[in-house]
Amino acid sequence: MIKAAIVGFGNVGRFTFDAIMKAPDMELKFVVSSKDLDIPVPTVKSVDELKDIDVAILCLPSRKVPEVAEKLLSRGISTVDSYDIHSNIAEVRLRLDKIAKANGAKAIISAGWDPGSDSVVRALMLAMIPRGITYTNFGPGMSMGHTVAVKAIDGVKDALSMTIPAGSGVHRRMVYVELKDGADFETVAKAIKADDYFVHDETHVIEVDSVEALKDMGHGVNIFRKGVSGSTDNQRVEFNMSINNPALTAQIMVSSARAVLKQQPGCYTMIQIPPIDYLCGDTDELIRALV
């Protein structure tokens, strides 16, 4: 059995819990949460309290991402997480390798499904037709990662980050706020369009009473490439899906956590992992059923 500990219990680390106890091949021994819970598993505050797992699902913003995943495999506790900002991904896997190999620890980086398992598809797609563009369309969904951004700001009380696909690649962030009693809606939306998270893209800032009214956590993609198979013209491959956002990505973080034990030590994204080592099962069997 797999000793796993969830750190951080927001939405996508209720859901992670949910997976691992639907798994038959892991236990979960800790949950990390400044929040008392009524859960069945024992609660610690602080990542500096345990012990005794294998690994270690990292539940956390992106931006707190980094520095609890050093400090972790620092210990030699093997970790994955659904880090999401894709700018500063291979910076970061680099400097958690380089740790993760000298305590012996393994680690999958953005183990999420934009980046993570989309991540892997475009990387099937480019094997099929080498020549060509692909395009990514997000949407119309919550997006967790600029929502969590947005939460941070000054004056936020609450806040909900929705995609909307324009075609080609192209998103718009449509991005709205609750305030807090006395906050300046213009400051405001004028830090959240200047954050890393919504500056590439055209950003619309709306104040509304009631955040709560807005949520749905689905989600979904679009993704289609167009191009050449060796020297073959107007190859077309697409892939589609429409997901509840945390569930989606708290299953691949759980698949992530059984094929991370399985590497060498130091950190990986998910197009460098054997996609059978995300199943549970016999391995010569699995190969039967699906090759």
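This one's a predicted model, so the numbers in the text were calculated from it and none came from an experiment. Positions refer to the first chain, counted from 1. Compared with the form predicted together with another copy of the chain:
Each of residue 158 and residue 92 is carried by its own rigid part as the chain changes shape between these two forms.
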Given for the second form:
2 protein chains.
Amino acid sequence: MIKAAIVGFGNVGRFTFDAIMKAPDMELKFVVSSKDLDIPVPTVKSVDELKDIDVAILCLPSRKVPEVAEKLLSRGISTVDSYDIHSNIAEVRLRLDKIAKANGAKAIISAGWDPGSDSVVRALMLAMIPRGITYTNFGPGMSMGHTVAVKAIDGVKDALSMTIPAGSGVHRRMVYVELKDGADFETVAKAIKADDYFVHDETHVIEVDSVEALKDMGHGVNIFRKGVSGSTDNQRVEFNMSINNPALTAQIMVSSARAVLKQQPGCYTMIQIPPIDYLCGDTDELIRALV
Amino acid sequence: MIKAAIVGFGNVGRFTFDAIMKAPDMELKFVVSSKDLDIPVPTVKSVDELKDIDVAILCLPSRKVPEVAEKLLSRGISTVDSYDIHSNIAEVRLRLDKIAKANGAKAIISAGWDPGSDSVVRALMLAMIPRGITYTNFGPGMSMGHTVAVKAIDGVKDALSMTIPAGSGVHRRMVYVELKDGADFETVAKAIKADDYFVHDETHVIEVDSVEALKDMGHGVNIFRKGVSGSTDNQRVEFNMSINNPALTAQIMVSSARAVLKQQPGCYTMIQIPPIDYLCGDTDELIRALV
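Can you now output the form predicted together with another copy of the chain? The one shown was the form predicted on its own.
So here's everything in the complex, that chain up top.
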């Protein structure tokens, strides 16, 4: 049995709890959370208190991930995370890779759905069709980053930014706002549209009575590639998904917690992991079932 | 530069030639063919004449693949093939794995699209959604196995069996036949529908003047999985493709010829290979581009 810990118990942490409970080869030894939790598993306040575990699944905001991963890997504890700041992944991986190797630990970074399973799909599409264009179209679904940006704007009481796929990797932003007393809608809408997060996209701002009533954790993606295999044009592949966002992120991290222990010391992204390693069961039986 | 040989120069062999010519990191050293070929590469009659190559790409009918792969692996030459007899893959892999390990060679077996890239998609879907059902729907496209079965029936001069996806992994067979002089259509149609290849599927037999006029190497697949991530139901993922069949098979073998040399000695299916290994280029740059 793989001895796992969950670090952080927000939305993704709770879904990770569910996924570990359903995994036949894992047991949950600890949850790390500053809050008191009503769950049948020992809870500790800090990662410093973790011991006798094989892998820690980091369910933290991305900005906190590198520091906590470094701390655990330094102690020889393997980690999995869904770090999603795309522009920093390569550098964070190199830093964690050194620490992991020096301490005989293993890590999979950015093991969510994008980055994560979508990255694997893009790599596979490139192997099939080396020349051409891949478009990743997100949504419809809530964007956390964009929502946080709207909430920071003067006069906004609550907000939700939906990402709508407009094709060819272009996205429309539908922004729903609840205003503070006395705030002027036109001023708020103008400020949102001028924000760095929105200035390059088609953005619609809509005033609502209750943002809470709109919330839904569903999300989706469409990845499309058209191009050339060898010298043959018009090869088309497409990947679609309609999913509960934190549930899928959690499941991919749990599958990656299984995979990480099968690797050599170091830090990896999902495109560097053999897909069979995510799965529970005998190699030959998996080959018979899947290949 | 990876020194490659093509073994067999039928349809897939010709497309493999194209794909190697376009690969920036490969050079084609030999083609093995019993025919005289008008190509600017040394041609030899037998695999026994191959020397100084890193990898041989086997573009042979599946039934000939295991024997030729054994011969090459015994000599320490790595191989890639698109062996597609699903029920035997696990056993053939185990046999080749022993020979490869004993001779410091490497092999990827069943590196086409199904088995092959579809297998990778199915494995990834299972990692994302551990409980549920995956349906693989083939077509529309020609089925070689079914076509050969029809051609063996009395009174058939030429034939083509198209696989049409009917959903949920169920397929309709559209069989186009050219009859020999004096053959009775109803008798032939009845024999086709009673054949093992067709008896379990909805089969339509149609008489045509020219089978040649219907031939098209296009094919497709739809892989659909709906199931549970953690304890969250109704997670849906789907993979679609519309492709030239031999061109894609050839490209995947060529990408696998790159990947195979990065493995430890042994024989692997595609679900056992890190996806990044199929790709040309620097690890960190690929991570920046794809993850």
